[in-house]
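What follows is one chain in structure tokens, specifically the form predicted on its own.
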Amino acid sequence: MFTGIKNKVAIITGAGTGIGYAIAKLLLENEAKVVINEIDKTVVESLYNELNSQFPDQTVLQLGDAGEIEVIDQLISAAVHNFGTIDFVIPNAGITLFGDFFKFKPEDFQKVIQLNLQGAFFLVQKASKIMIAQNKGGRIVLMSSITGIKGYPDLTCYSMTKAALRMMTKSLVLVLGPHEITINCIAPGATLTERTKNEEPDYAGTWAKLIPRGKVGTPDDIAQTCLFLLSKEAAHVNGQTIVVDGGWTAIGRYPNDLQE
């Protein structure tokens, strides 16, 4: 559906489960070359397994926290090393911790940042420096949240780095834009995941009530959006957060509101 997708190489960190997994997928699928990380080897080594046989040498898995510069490091190294060059960066890795302001730890705050702040920023600019060297353009795509843009119960540490992600991707226009390197976010709503799921045992029913549209996401939704911000189709959608959430930030109902 999609052009310039072919034999491209990305980097995808937190892509063992969910979202991360789906867009790695839909990648490979359209040809891509794709290093993907994730934190759990159980998972890595179940998902190397599956994703080389339907996909040979078009696959490096990573070990290790996408948040810490020494793994950073080793994604880029792999990228280079085995595939010889980086067109798309995505770092999709997160963690979500739920807590009251008052007694929220700095322990936690800084475990949310460095991950969700720390793990994206020195990404994209490490990847993007290789991509201003090669001289061929890039894409970027960064992963906010609805919780970026309205605000949520106890989620107030996580909510703050998924809108500095917004932030990121405006500012980051100025210098990559002259290099033909796009920058771009996604903010999905209420997505069904293995962890969302563990969340909330009818996390689907729940949220289907709340969305205009009847029915919670799926990672594929997010996949599908992913892939168009990559291709040639998108290549003047730069500096943009697209919303993906089946119009809830349109009327911001919550869970409780069911109650009433």
Ligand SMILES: NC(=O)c1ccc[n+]([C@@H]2O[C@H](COP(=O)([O-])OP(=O)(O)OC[C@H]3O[C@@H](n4cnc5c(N)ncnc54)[C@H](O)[C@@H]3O)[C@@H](O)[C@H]2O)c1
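Take the two forms, find the largest set of C-alpha atoms that superpose within 1.5 Å, and that set is the rigid core. The structure displayed is predicted, hence computed values, not measured ones. Residue numbers count along the first chain shown, from 1. What changes on going to the form predicted in complex with this ligand:
- Once you line up the core between these two forms, the Cα of Gly252 ends up 2 Å or more from where it was.
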Second form
Amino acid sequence: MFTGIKNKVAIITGAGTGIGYAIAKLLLENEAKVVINEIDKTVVESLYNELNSQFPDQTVLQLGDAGEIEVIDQLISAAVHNFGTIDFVIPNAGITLFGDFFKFKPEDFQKVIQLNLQGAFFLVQKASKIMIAQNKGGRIVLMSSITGIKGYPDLTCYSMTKAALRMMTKSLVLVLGPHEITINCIAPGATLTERTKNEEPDYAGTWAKLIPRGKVGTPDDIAQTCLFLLSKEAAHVNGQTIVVDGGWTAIGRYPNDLQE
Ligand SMILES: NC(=O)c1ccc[n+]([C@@H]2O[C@H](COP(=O)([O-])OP(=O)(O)OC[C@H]3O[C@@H](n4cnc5c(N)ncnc54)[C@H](O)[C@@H]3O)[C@@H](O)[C@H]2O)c1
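Same protein, different form: I have the form predicted on its own, so give me the form predicted in complex with this ligand.
What follows is the entire complex, opening with the chain shown before.
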């Protein structure tokens, strides 16, 4: 359906489960090569073995914390060493830490900033240097959130980082645009992943009632949008945040809501 994916080399962080895993799998199905990063060794090894047997020679696993500079350097080396190039970068890993604003601790603040911002900033910086040197363009997709657009209870720190990623997207078109490298951002709405399932017993049912489409999002909804942004067809889409939320951010609260 979309072109320009086959034989391209992608780096995806936090790809052992959830949205990152769905993006990795969709890219592999479209014959791309993928450096998969994940922090959780136990989760990822069985999944990686499954992907590796289904798509031999198309994947490399690089364990580690995607917020650490050393791990980012290893991801870059893994792509270049194993596949000779970098075409797509998706800093997907993010930490969602709920907490009362008045009790939020500096160490938790640092944890969120390190992964959500430092991880994305330096992976993009280091990978795009290589893309520029290669002189054959590239695609970057950042992972924001609807909570970076609308206020959400007990998520101030996380939401700040997700809003910052939207600004990083806009800002970098100036630097990367002249090199045929596009940078865009996805803001997923409530999406049913292993983590969100554990957050609330009826996560899907609750969000189905709040989302105009009447359904919670799936990792594949996000992966399909990402595939488009990585494709040749999206060459002129640059600096944008695409909200994938079934319509949740399109509406506000109404007087009628108070009557229930
Ligand atoms: N699921 C949602 O509803 C939702 C909504 C909006 C935005 N997002 C964003 O989308 C991205 C993916 O969300 P998700 O729900 O699939 O994520 P998740 O929390 O389920 O994590 C996905 C994977 O990342 C791994 N991971 C965690 N910390 C890591 C680190 N420091 N380094 C490397 N890997 C790490 C986890 O072990 C997990 O396997 C995140 O940036 C998240 O903020 C998700």
